[in-house]
Amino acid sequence: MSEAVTRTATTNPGLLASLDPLLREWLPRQRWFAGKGRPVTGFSLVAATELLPPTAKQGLYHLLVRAHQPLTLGSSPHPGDCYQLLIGAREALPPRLAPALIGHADQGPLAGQTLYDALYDTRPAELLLEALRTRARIGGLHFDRDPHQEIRDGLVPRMMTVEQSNSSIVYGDTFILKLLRRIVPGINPDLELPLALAREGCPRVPAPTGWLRAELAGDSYVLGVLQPFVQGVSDGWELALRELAKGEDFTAEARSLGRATAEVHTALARALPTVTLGHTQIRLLADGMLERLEAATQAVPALRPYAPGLHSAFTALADLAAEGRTWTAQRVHGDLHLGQCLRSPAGQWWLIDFEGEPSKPLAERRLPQPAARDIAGMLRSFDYAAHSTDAPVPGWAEACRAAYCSGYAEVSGVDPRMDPVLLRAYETDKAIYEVVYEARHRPDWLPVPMAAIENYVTSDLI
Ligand SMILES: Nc1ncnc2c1ncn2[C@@H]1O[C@H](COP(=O)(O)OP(=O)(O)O)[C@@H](O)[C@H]1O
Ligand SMILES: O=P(O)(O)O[C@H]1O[C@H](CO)[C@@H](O[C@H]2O[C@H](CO)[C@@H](O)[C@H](O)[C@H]2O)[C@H](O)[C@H]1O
């Protein structure tokens, strides 16, 4: 295997001739495809790296492929998002790889071969781990690791089957490798923040063991992060729904989650620069929220009747800044919700997935922001859980929200409820984001954030 990973890479633009017709069908169906609802008008190959010696029987290609999509119907094609793909080619697929099928190529260099998503396949997955272990460099792909953490040989890979925005492979219940699907140049917070937290010795986040980057035309792209796999965990979302179904209280867990969030925020504020936000910056923040509201009402017409009411949450924030109020901003998680929190059987909470909101530009995701942004995300999540159950428990979300804020205050010394205008602005912004997210990805869930939207415009309560 090490022979394979040290081979010189080749770039083969002809591959697209084989892939194009198949990707047009397959790519838009993937959960992680970011351009849903807009037709794909073509592809261009950003990079292609052969990871196995091509034989008549099997091929393995690491590809970065740009999908061209017009911004709106009839407009000119825009450069499009770039996706990371690991494409396998075989004469025929064994039944265990049926879920990975992309299609049968009938043109180009791979004509006659069956193409599939090779992350599901054992040998390609092993090869990625081996490359990280040996710090391999294959063409523009740089595999690296923390020299202080050992990566054992012989760990058996399995593809994760949970709903997620990227794709992850678990190795022998010891490591988890997340391969980012939509990739952008620059420092990715999904690697940057866990590395910074590891340096601070923060025990609430798994410390990165390895990482995969691409160096292309002077730009660096983070493609994947390997972390220790926390065994036997349940995520906060599963736990919350389980307790709700039993009509059980979740406030002890919510409080402990508030404490864990504050631990992470405190460590991030120590590890990376903080700034003070004054009138100008808060005005920009509020303007951004207003713009997102405007864009969301275009995308989801059901939001339109609520727009004036939602507007006031953002103007109230700008008004406060105009009166001279300032806020501290720091690096934050950026997309915190119950599904990003894992609880180990020993009762410890771990926070994962520091990518931020994937739809936002990287530079924006890396800006220091008030910690209230993450807190608002979690508060929304308790509300989501309460609205997603068949057996609603009156007051459940409110009690969890209060316990979470109390736990947060116990560790940080700051109770988020003391800043209701900021919290409300962030919660409203998050609920609007969720409306767009659900409309695009899970239309059946749209009523959940819509209920919150309705509530925000009819109540003053946080
Ligand atoms: N270190 C870990 N230990 C155990 N499970 C993990 C770990 N990291 C992620 N997971 C599992 O993988 C899922 C997806 O991870 P996440 O980082 O949220 O990916 P995505 O960005 O694709 O949504 C999580 O919901 C969790 O179930
Ligand atoms: O894929 P990610 O976890 O990075 O985040 C995206 O998907 C989430 C759904 O899987 C979405 O979260 C929303 O639904 C959750 C329940 O499934 C709920 O706990 C969250 O509060 C709610 O925001 C998230 O917004 C989106 O970015």
Ligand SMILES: O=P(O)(O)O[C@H]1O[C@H](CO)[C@@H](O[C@H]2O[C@H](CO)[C@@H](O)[C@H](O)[C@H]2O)[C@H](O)[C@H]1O
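The term rigid core refers to the most C-alpha atoms you can superpose between the two forms while keeping them within 1.5 Å. Residue numbers count along the first chain shown, from 1. This is a predicted model, so every value here is computed, not measured. Compared with the form predicted on its own:
Fitting the two forms on the rigid core leaves the C-alpha of residue 308 displaced by at least 2 angstroms between the two forms. Annotation: Cα of residue 437 displaced by at least 2 Å between the two forms, core superposition. Residue displacement note: residue 23 has its CA displaced by under 2 Å between the two forms (rigid core superposed).
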The other form holds:
Amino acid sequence: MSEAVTRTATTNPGLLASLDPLLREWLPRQRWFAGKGRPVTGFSLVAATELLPPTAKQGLYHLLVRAHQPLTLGSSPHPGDCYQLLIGAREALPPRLAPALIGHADQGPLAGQTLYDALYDTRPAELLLEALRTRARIGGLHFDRDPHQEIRDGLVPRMMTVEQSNSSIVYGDTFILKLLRRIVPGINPDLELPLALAREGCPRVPAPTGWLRAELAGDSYVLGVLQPFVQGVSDGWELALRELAKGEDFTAEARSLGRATAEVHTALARALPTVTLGHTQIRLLADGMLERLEAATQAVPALRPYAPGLHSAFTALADLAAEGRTWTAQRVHGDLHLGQCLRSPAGQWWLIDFEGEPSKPLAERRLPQPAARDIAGMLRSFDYAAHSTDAPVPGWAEACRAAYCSGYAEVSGVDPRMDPVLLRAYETDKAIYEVVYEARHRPDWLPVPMAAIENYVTSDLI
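Can you switch from the form predicted together with this ligand and show the form predicted on its own instead?
The next block holds one chain only.
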């Protein structure tokens, strides 16, 4: 095992003078920027680390930057979201780095330099992997790894350019490094849960090889996770759409995916504590769903005619709890859908991206929850896929729902359809979220969750 490499890191305190005017334009255009629709009024540095020595031909700065924005009406005071940036500085950019351009600094210590997103650049990407391989300590940055897994040097990096809420670099088809963009202090489930599953020997989630943390003023931040790169896999969403376009049956895949989900849930229940949810906890859960329904009807008037029926899905759950019914809660994926699943050419499914819903507070994402939350997310994903083709296949989503639940029951011994009130509440809550999201961001997609809403209040869900 390599010994940890430790060196100090210094950064010019005037960096923001160079960066501020450029980041105000560049940052809101990024897919992973959470504050869209509100202007950026300023920045503050949470941490800044110079990763290359001053004698290097180019500059490389690891930054944690807090973006300050006006609060929305009714929101609580908030210091601003913190983002992880890797900024490169050169006299001029070669053509291959044109997509990474942030801008040309004309003030501050970087005046005259061209600044860019350094994750697109080979040398900075290589530096990150080498730091993980050697377990480096650079300023407040801690590069750690599993001592039982080897990280070879010389792996060629490439930036993944697909739209995603974080950024990823693939190293020679051997590893993939996921760098979190929006950073919060605390234990991030995107590292915590895969590590727990690895200890349980669960084969459905790639075991972390390395991870990057920051230790700052008593707070710990998870910044990135390195995992094995699974070659030749198909994204579950893309695979479903391909099969739909060909009119092919997807039930065998859905059943296998249900089995994989149950394997992960079973392993998480062994690895981490479970709790029992009684009347008080379920009442709070139902109240939260009712509050989201009320807010959604204010934001999307088209929901209002359906509000009484939707309301009953949540009160029915609370009524069951009042009668003495209890449920088991455990750690779950938190944001499960077809796009969070990978299928190998041999037919094996993996679940990825355990970060949960990034918009939720970290403490909330780490709470034990009924497994039905994950299951509801996947069932809604089948419905979305079914509505994403020009020629819908009648009964496709329903067949996938049934196969997925059957596969889940084969492993867990519990068929989610045997608890229809809980599953209905979670599916309804998810569809309401989808209505608000589509109304705000993709109005053309609004009919998809609205069709589900209408179905929920006029027919049995299962």
